[in-house]
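Just the one chain here, the form predicted on its own, laid out as structure tokens.
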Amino acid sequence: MAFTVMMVFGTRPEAIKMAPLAQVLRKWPGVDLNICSTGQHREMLEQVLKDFCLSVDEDLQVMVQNQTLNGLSKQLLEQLDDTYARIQPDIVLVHGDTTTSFIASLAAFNRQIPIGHVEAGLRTGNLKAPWPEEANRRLTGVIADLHFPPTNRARDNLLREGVVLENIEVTGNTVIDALLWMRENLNKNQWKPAPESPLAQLRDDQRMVLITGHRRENFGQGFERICLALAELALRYPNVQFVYPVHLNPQVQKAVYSVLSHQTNILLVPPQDYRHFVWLMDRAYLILTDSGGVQEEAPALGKPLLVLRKVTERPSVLEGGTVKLVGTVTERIVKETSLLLDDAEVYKRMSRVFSPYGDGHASERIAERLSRWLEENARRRDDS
């Protein structure tokens, strides 16, 4: 007996996340995997899947210029809700906390379909940092019934939740499986980017920090104000190289190339696929990010991490002393940065391999309860 199983996603991040669980599922027997992209991030969702060799099955294509989240999520119910109705899945996946995540689970529970969230019990406890994250990833818990933590303390906090033990499976983080092998391929090819690639000019004679930003909370000041530190950075190490992907959303846009696009020292680029990102992140010696992804990533590479926010969900990250939550005040930016540039003991107090979020096996993990899950499931209804 075979079982539907539908995975929707529409960010980058979503993509990169599921991919690894992806690939495993597509070999799973009695697995039917249908991945539903909604389409937001299309361009980069692209690049994604051609990175882990796969394709995508439904594409809802909702994104419109200047949309809002309530635009987002009208959408993405109408058309999810015309997909299930079709696809009839026995189990629909989906991940962390993004608007995608929790619209494509009231979807799906609309239409009493059960629901597997992914990167499960993460929390800040406060509804408003990160915006609109932390509602998004608690709204979804409180519909999934399959919960998947990457951590015991996720699932504490499930558990403190009122969500029952056996419909709880720690993983760890299947950014951990795409991490460790992404970078495997690359050091097994001894892979660079190409000479046309604007990271081609990066030199090996000197540092580079990379940077990432895109988090809807630091939005308007908080980007003005990372954006000055990176100016004074820049100003301050003229032998440090800075590179900054730039996110496409506008609000991102248009305040990093009005303060950083006349500093000579930082590189600002385009949204990086996969493969170029994880290759940066690995030559890279130190990182600031409001990421959630790469706060994850950039321990289990051994590189130091700034994180640019006041609160995380992740502070697992924080208990093996190589991340820093810093926020988004210049003058904090600029001090801690500053000392792990100027400091060689600080530096190697924060450089360390420290990997809370798995060992490369959670979507083994995760396939394996699906499975047993579903033949469960089965067997219920049969003798109901």
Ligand code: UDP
Second form
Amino acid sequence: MAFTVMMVFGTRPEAIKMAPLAQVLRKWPGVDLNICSTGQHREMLEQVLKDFCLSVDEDLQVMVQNQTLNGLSKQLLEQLDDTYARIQPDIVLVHGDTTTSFIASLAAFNRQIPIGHVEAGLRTGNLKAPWPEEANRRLTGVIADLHFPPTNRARDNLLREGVVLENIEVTGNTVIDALLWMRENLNKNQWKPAPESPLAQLRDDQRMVLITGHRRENFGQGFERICLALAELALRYPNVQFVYPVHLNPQVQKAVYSVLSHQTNILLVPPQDYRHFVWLMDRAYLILTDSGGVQEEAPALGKPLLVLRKVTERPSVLEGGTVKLVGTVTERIVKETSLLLDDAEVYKRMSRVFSPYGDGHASERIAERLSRWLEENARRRDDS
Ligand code: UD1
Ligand code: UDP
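Show the other one: the form predicted in complex with this ligand, since we just had the form predicted on its own.
Expanding to the full complex; the earlier chain stays at the top.
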């Protein structure tokens, strides 16, 4: 008998991190995988599905321009409830900390469908940062049946909150599975952006700083200060290329394009598909980001990383000395970036491969534990 595993995701990072697991589960004996895209993101999700040749079985359409969190939640709850009623999965797998993750869990919980939480247990301890993600991840943890934290530290957070050890499996993060697979693919084929890509204009003889930023808690003054820092850095270092793939959230687009579009050595480009983005990360001299996933990827590639946040839910990356939390104050961002651009010794100390979040085999560990759990659960049900 095959168990129906329904995987639900809706945003770019969830899709990137669930893709390697989907590839493993599609072939796993005794598992019938059903992939549900909520469509919380549209274009940015399409890019990932193409990159990983992933087809979805259920395709919801919840995104509206500039959506509010409550508007989005309402759509998700209604549409997912109908989907679960029709498919009757044996377990729902969710990922991380987005509105899709939490609402997909809540909808499953209300129908008494078990929940498996991938990338469980990361915590900043501050409900306002990242917002609303810290709450989404914690709330999902409260109602999940099976937890897949990437590290022992994340497991300990769950244990402290009362999750029992037998429901936890430390697996590493599937983003490293995705990253290593993509990088190998690029290297094997000596892949380069096509001549029509804006990235084709990057020069080999200049250093490149890669930037991403989209956090809701940084909107307003935080974002303004980040953009002012980038403008100042671009003036101070005319021979350095700054590349910023700008997230499609209208709030981000407005803030970034209004301050940075006139600087000749800042290349503002649309969100890049994963192939192009991994190529960019691998080529970057250093990276500035407020992203969750990039905090795990950059150190795994040996790239110095400055995190544009006050707190991180991924404290393990700070232990390797290759990642610094620099916040969103203009002067600090300029100072720390300048230090890396000016001081070869400091740069060398921060350019080291360090990957506490994974070894490229997280998906197999999750699949193995999941299938054991499904069998145990079926036996428990038969016995009762
Ligand atoms: C969401 C997640 C965040 C995650 C981020 C990854 C929540 C609350 N936030 O933030 O945790 O880090 O995704 O990128 O779940 N848009 C498009 N096309 C797209 C994607 C977005 O036009 O493909 C625009 C739409 O106007 C949309 C807006 O961006 O309304 C915001 O999207 P939303 O998913 O609500 O929030 P993000 O800021 O992307
Ligand atoms: N990413 C991408 N294209 C981009 C920017 C980021 O493919 O233009 C990838 C990045 O490598 C990482 C993921 O998207 O795997 C991170 O997504 P995002 O920063 O949107 O969300 P977060 O990780 O902060 O939730």
